[in-house]
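First, one chain by itself in C-alpha cells, the form predicted alone.
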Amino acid sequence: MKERNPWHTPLTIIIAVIGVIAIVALVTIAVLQNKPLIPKYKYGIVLDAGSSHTAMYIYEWPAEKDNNTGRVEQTHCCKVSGSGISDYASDPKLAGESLKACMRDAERFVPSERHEETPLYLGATAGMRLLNIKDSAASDRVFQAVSESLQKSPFSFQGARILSGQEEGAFGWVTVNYLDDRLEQGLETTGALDLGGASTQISFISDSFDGSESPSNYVAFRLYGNDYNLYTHSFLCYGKDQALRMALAHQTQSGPGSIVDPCFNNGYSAVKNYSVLYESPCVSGRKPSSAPQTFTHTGKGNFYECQEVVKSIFNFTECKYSQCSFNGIFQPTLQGTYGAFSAYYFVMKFLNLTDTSVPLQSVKEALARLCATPFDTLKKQHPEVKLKFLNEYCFSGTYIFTLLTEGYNFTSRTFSDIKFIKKIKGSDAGWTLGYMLNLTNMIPAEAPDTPLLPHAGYVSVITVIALVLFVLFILSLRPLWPRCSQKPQIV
C-alpha cells in the first residue's frame, strides 16, 4: 500500500518549475534593463578671451541624459600663452595664431568621435569692449582673425563676439550657484563678484529688488522651476589694470617728469611713457597737453595715503536712486553670502586670505603691512612672483579693499560673508560655463521630472514583490499539498 504524494504528479512539478522560471526571469530583466550603464560624454569648448589673458575650458557632461540635464563639469583648462586679443588691434592674425596651441590641446581632451558635434565658443569680455569704442574697425579686424583660426578646428565652431557686461555678471553668478547645487536644490543662492583686468562685476538676488527703479541692472531667470530676480552691474574701466591707469592719471595730471606713489612699495621706481598711459579710453581724455614723453614712477608704500589715491576714481556723491553704489550707479542693499573669483582670487591668495571667511580689519592690516614693506624686502620674501605681479600688489589689494567697502559698502559686519574663491568642486568659478549653459539649454526652465524610486530601490521593490507572488503561488498549490490523516489513504 503506498501514500499518494501530489507534488510528485507531472503537472504540479511542470507549472512549479515554469513558475520559478517566470519569477528569475521578472528579477534578471528588472536588473539588466535598471543597470547602470557605461557612461558616454558630451563635451563643450568656450574660449574666455578676457583683457589680460585668454584661456580655453573645456566641459563635459553625460550622453545619456534626457534633455541634456546631466551635470556638466570642467574637465581641462589651457591658458593661451601672450596677452588678450585686444592687444593684436595692429597684426589680428597673431590674435588667431596665439589660439592654435591650445585648440591643438583640446583634439586630445575631448574624444576625435566627439569632435565634430562639439560646439565651440568664444566670447570676448572688456579689453575688446574698449577696443571697439576706441576702434571698432580694428575690433572687427580682430574677430575675424580669431574667427578664421577656430573655423580651421575639427569642432562644430559657434562663432566669437564680445559679451555684455550684463552677461558677464549674469553668466558668473549662474556658474557659481549651479557648480554649488544651489539652483537644482532651490537652495538660497549666492551672490558674484567678478574682477578682471578692465571691467569688474557683482551679481546677487535681492528681495526688495523687481527691476523697476532701475531696469538696465535687471535680469530674470526661471531655472528648474523657480524664479530669480537678479542684481546685476559690470563696471567699465574699473578692473584691476584699467583701476591703475586711473589712480595713475590722477597722479600725473599735472604733467610732472616724476611722481612718488604710495601704492607701489619703497624702493621700486620705472620710468613711464605718456603715452602709453593715457592710450587706454578709461583715461585717453585726460592726458595732459604739456607733458612730458617719460616720467619716473617711484613708491612710497602707504596704505592709507594709498587708498585716498584709490577714492579719487570713484565718484561717491552723485546718486538720483534711492541707494547707489559708486559713479550714480543704483545698488540695492547687499544680501546672502557671495562668492568673489578671477582678481579678487589672487590678490587675496597672496596675501593668505582665502581660506576661510575674512574679517575685514584682517585685510586692512594685512596690506598695511604689505605696502610698508621694501621692495627688495618683498622681492626676497616671494621670488617665485613676476615682478609684473609683484610691483602691483600694494595697489590691487587696496583697490578691492576699497571697492568692495566704499563702492558696493560691505561692512565689518557683512565683509566676512564674502568668499574668495578660484574653483568649485573642481571647476574655475567665471562665466563661461554660465554661458555656456544658457547657449546649450543646459538648464531646464522647469525642473526636470524624476524616477520615483532610484536603482537600487526598484530591484528591490520588483523582487520582494516577486517573492510575495512565489509564495501565493505555492500557497494556491494548497489543495495539492498531502494532506494528514490517521488512516493512509489506499490506493
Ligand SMILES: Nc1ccn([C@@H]2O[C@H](COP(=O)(O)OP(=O)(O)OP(=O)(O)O)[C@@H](O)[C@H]2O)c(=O)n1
Second form
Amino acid sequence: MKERNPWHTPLTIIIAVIGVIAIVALVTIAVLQNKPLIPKYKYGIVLDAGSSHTAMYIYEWPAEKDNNTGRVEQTHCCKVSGSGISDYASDPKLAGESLKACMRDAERFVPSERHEETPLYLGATAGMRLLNIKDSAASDRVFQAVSESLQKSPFSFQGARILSGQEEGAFGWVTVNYLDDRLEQGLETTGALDLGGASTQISFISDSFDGSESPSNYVAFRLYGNDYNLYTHSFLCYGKDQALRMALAHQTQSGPGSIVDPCFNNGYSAVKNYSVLYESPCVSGRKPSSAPQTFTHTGKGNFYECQEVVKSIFNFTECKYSQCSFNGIFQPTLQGTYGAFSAYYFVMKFLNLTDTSVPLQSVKEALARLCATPFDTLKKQHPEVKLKFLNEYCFSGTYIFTLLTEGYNFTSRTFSDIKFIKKIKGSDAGWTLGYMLNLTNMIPAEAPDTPLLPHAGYVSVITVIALVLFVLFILSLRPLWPRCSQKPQIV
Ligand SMILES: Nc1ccn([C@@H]2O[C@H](COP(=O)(O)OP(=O)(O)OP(=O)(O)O)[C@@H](O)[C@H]2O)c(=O)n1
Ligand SMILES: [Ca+2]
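Could I see the form predicted together with the named molecule next, after the form predicted alone?
Now the full complex is given, and it begins with the chain already shown.
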C-alpha cells in the first residue's frame, strides 16, 4: 500500500499557500515602500556675473532629498558670449540681451514641467562693485536691464544683486567643502582661493581665529551640526585684470609715452590708451597730469624684474594687527589644504603645474623660463591659445606667485598644500553653488536624521523576520497536523 505523505492534507497546503502569499506581499510592500523613487530631479540656476564674463550654471538634485549633502550637482554650464555685464554701462540693454542665448539653453536642459518652480538667481561680483563705486546710477541701470531680461524667462527669477566680497569668499568655501563631502561628515575643511578678473578671495578655517581680532573677516556657520569660524577676505582690485592695470599704472609713473615692461615677453608691443587704463577706480587718481593720449607698451620679459613691479602694487609694511597678509588686512596663520580655482587654475594649467605638490622652486623656474621666451616663439609654441591670454601669462604667473608667497605668506613648505582645481566631481569650483545652497536652505544647521538601516539591510531584515514568523506559525499549528499514518501491520 502506498504511504501517504502527512503534509499533503488540504489544511497544510492551504496554510503553506497563504504563508507564501503573505511573505511575498510583505516583502513586496517593504521593497516598494522604501525603494528610492524613480529619480525625479529639481533644478536651480545661478548666473555668475563676473567682471570678465558671465556664466550660467544649472544644478540638479533628487526631488525627495533636498536636505542631504553631496546631492546637488552641476548638470550644465553656459558661457555667455561677450564681456561681463559691468562693461555694458553705456548700453545696459545689451547686457540683458547677452544673457538670452544661455537662458534658451536652460529651457532645454531643465524639463519644462519644472520651469516654473526652478529658482533663478543672478549674482554679480567685483566688476559691478567697481561700476557701483564709479557710477552707481549706471550700475542700477545694468541691474534693471538684466532683471527685465531674466523676468521674461519661464523660471522663477529671484533677483539680481551684487554679492559682498565676504559672501563671495564664504560661498566659494562652502562650494569646495560641500562638493568634497567635508561638511556633512564633519571632516577637516579645505581653504578656498579664488582669483577673478577684478577681485580675489581667500577663505579658510584657522584654529587661532575666532573673529575677535578682525570681525569684518569673520563668518560663522552651523552646518550639519558643526560650527565653523571662517576667516575670509576679498581684495577688490586684486583680481588679475585690475592687478595688471595697477602694475601698468605704476610703470607709467616713471615717464609717459612708453612702458618697457618686464612682465610681458620680449617682442610684444601694443599701443594703449591712457584714458582706458585709468578709467577703473583701482587706478583713478594716479593718472600723470601730463599724460599723452596713448602709450606704447613693449615687453622685455624678465621674471625677477617683473616680481619687483608686481610687489609695488602691494603694501607689505602697514599692519595694525598681530599679523597681516597685505594692505593692512589681518590674516590668521595659514592652516590645512587649499583649493585654488578660477584664474589660479587657468594660469597654472597653462604652465603645466596643476599636478599636486609642485615645489615652489619649480614654479619659479617655470615662470622665469616663460617670461624669458620671446613672444614670437611663445606664439609658435601655443598656436591654440588666444592672444589675449597668451600676452599676459608672464604677468599673471608672476602675480599669482607673488600674491601667494609674499601676499598670503605661503612658503616652500605650505605651497604644496595648494591644489589648483577647476572642478570637483563634475561641478565647477566657485561661489555659485554655495550661494544657491544657502538661498534654497539646502544645507541644514543640524545633522539630518539618518535611517537606522540602509535600504538593502532593511529589506533583508524584514524578509528574515517574515520567514521566522512563518516557520513559528507552522510549528504552532502542530496539534492540527495529521497524525502519521501507522505502518500497516502484517499480522
Ligand atoms: N581660459 C581662461 C579664461 C579666463 N582667463 C582669465 O582669468 C581671469 C579671471 O576669470 P574669472 O575667474 O572668470 O573672473 P570673473 O569671475 O569674470 O571676475 P571677478 O570674479 O573678479 O568678478 C580673467 O582675467 C580672465 O581673462 C584666463 O586667463 N584663461
Ligand atoms: Ca569670479
